[in-house]
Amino acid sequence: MIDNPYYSHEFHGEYDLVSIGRLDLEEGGSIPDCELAVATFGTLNEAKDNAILIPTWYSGTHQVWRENYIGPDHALNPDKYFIVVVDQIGSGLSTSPHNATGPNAGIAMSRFPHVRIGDDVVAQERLLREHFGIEKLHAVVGGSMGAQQTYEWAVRFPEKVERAAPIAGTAQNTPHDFLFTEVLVEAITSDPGFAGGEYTSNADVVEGLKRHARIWAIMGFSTEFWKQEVWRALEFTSKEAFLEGFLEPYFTAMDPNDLLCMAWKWQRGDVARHTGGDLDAALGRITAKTFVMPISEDMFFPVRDCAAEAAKIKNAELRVIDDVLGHLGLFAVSPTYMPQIDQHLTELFESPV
């Protein structure tokens, strides 16, 4: 186990660690004592039918949702809904390579088993059912890798999901995304300090994490973001200052093995594995009212990919979010981003099913 102060209440606010016990994994192996970091907002009503689940994205935690998406002035209104944000396995807060200890000591660091999107969803379903007594969700909402989990929920547990909002993500990862993520992985593992995943501190891998951050600068933000020098609106004086003052500090605080755990499952996100590789059949299982919500300038999950999947879902609508930032518009930096999200989510949450 590595002590990394970034993964603490100081940086991520209030959350609970809830054990769901042993989690056997799709790829083989298991997590002996799987703990999920959970942040809740609002009150579960007596009928237990006002619950909304939010799974997290790559490198993100519940904190970005708390800060930007959840509140009485948003569609994700804790005065109306019981909102459960679950940090994915490998996030650094839930059971992850760097914090595996006690019963999990045998899978710490480089020994951590491969986890799939489906494993996260199975863990979340168990948490909701056993810990909160929730059998059906008013909605599942997730961005990026959270969108992958949203699709997995809607395909794997169609009877439990009434509404779904996958934002800036796909049900089946593309070859382009696989290759991009492979470059992210190589940026980290090629650092000599990585030491085969047995480093003693994330600081040992700082050069690899910096390279990782700069690759995100190329694809995470759109070409228009850089062309229009949108970083000036974030009070940076140059693109170099933006990289060194925003992206690099964000990623260099994180644990390399945790990022690699998430990257592996991102690469292999694919609901079609439930139907022998038939994506049409997999998406045909979805009964939830679904708003597919790509971001206009997203280079990871372009509108055309999301639109193609939306067309395969019986009760789906395509709702494009206009944002020059591209994929990292998910951080709600643009003042025009959240009003669009709130408008679409409000309509979705209030729609009959």
Given for the second form:
Protein chains: 2
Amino acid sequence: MIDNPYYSHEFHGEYDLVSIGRLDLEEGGSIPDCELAVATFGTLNEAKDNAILIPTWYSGTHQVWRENYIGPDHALNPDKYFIVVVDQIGSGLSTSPHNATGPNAGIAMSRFPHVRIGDDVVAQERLLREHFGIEKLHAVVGGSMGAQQTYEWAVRFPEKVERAAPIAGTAQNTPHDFLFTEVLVEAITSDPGFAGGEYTSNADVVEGLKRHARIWAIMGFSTEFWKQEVWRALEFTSKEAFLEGFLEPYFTAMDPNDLLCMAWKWQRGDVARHTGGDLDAALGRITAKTFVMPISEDMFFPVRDCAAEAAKIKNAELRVIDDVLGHLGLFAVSPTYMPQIDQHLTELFESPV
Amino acid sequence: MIDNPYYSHEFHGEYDLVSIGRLDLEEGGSIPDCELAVATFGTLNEAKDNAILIPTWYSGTHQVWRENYIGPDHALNPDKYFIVVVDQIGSGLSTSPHNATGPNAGIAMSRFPHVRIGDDVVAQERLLREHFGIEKLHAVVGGSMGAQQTYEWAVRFPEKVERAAPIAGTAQNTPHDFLFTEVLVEAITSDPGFAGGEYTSNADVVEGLKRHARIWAIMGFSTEFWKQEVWRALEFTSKEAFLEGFLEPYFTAMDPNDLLCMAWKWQRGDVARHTGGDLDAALGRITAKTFVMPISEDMFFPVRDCAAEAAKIKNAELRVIDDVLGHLGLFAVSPTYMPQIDQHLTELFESPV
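Alongside the form predicted on its own that was just displayed, please also present the structure of the form predicted in complex with a further copy of the same chain.
Every chain and every other molecule in the complex is listed next, the one we just looked at coming first.
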């Protein structure tokens, strides 16, 4: 257990911790008492058919959704929908290496077991059913690793997902993505302060976390983001100031083991695990109306990879989000980003199924 | 002085070491006795007007040109042209941090001064003039950092360069490229074995050099290279085997300080240094017939950046090389790569000026 103030209500606003009990994991082992951090918006109607689930991305939590994506002016409108954002296992808010105590003390830090995208989705399904009484989702919406979970939902529980919006992510992680994530992992684990995962503070690993941030700088943003100096719109005066004032503080606040837990999961996201490796068959199971929404300048979830998957889904449309930021367009800082997201999601949410 | 067997005739075939004497550097300081490694092919004619200069790229030497680009079946035909490949300063063959001895002993290893692309070009011009009596070049051809030097030649000595073929590189390094290179630098310098540049063997820095190799894996090759498992054509059975059998041995054989010398140079390549920062004016000085030849899938010298520069050059044409490998298509392993290069270079070399 590491005391890390970043993972708190101060930085992440209101959310609840809900225990779903023991979670047995696909890779073996279990989380004795799996707690999920959950932020909800709006009200579940009597028919319990207005719920939208949002799983979170690598390093992200419900907070970025609250601040940018959810509101009465957005497609994710709490006046109409009951929106449930569930922080993924390893996010630092839900059960994670750094916060494993009490019944989870035996899996703290470097002893945390490998978790898969499928484990998150099983945990979320149990949470929705047992805690909220939700048996069917109006939609699942997620970006990046959230898109991986969205696809996993649509393949694993096709009858429970009416609509799906995977944004900037794939159903089957690509080899390039695997290698990219490995580079992120190595930036952290190569820091002598990492101490095999048994550091005493994330500050011990600050150099590794900074390198990790700077790798994000070259893959998370597009070449054109840097060429056009788009960071100026974010009130920075140099690219160095942007790195030191934005990306580095963003990642150095986080817990290394938590990031590694998510990275391992990300690397192995693959819906074809349900169909003996047959991706066509796996995506063929999806019945949800699906909008596949890559970001135009994404360096590591390129449009063509998403388009190739969309072509394998019966009821899918490719809706490319145009954003010079690239993958980290997900932060929703371009003024033209949310209008596109809202337009597509509104259309999706209002589509008959 | 480090004894590194990689930088030898065994690995780099025939080449000569030619001293051009003391080289004063743009950033201050000097190389007391600058030796350039030079491999030549063909014969200089009496008019001394059939010379083609090839400057080298990051980590590359004349050997990759000898093995793949030069020959009677290629545009770079030694039966017609006198081809001079000059290894850049810091390449490990020319004067470099790891081999600085004798008069250069004072600048060995971590004391090696910063060298700029302009310093290389000044050194090459002196070599060509004083050693070979060459006053004018039929062409300058270079890839990546070799493209940076090609542009520098065409801007600095416009009257000496009749034709220019910058392949997969830019005249002004981009901010994204700067950050990418910084990530490469940090992979090396963060290795405790680097010891501030005073390691006793490159093997001390093997972990850093491996990380450096794996960063190349995700930026040097395209997402599609990995998706299509193009490494199978290179007789590897898995992407891991390709990394361990190709990229890692390639880079771990090299000297860390030498790579850092080249990286610093690469980051700061900018022909606009001649014109007070005005890139249009700098490129406007080019009189050479220029074929700007980006590689279609290049992740960090994208086609659009090269196209934007081509548009600023009076006598330039954009000739995109289609290659799924991306930047490291420069290794010339795609069967479709050299035919494209040869076609464009033949046309360029035969163009009237």
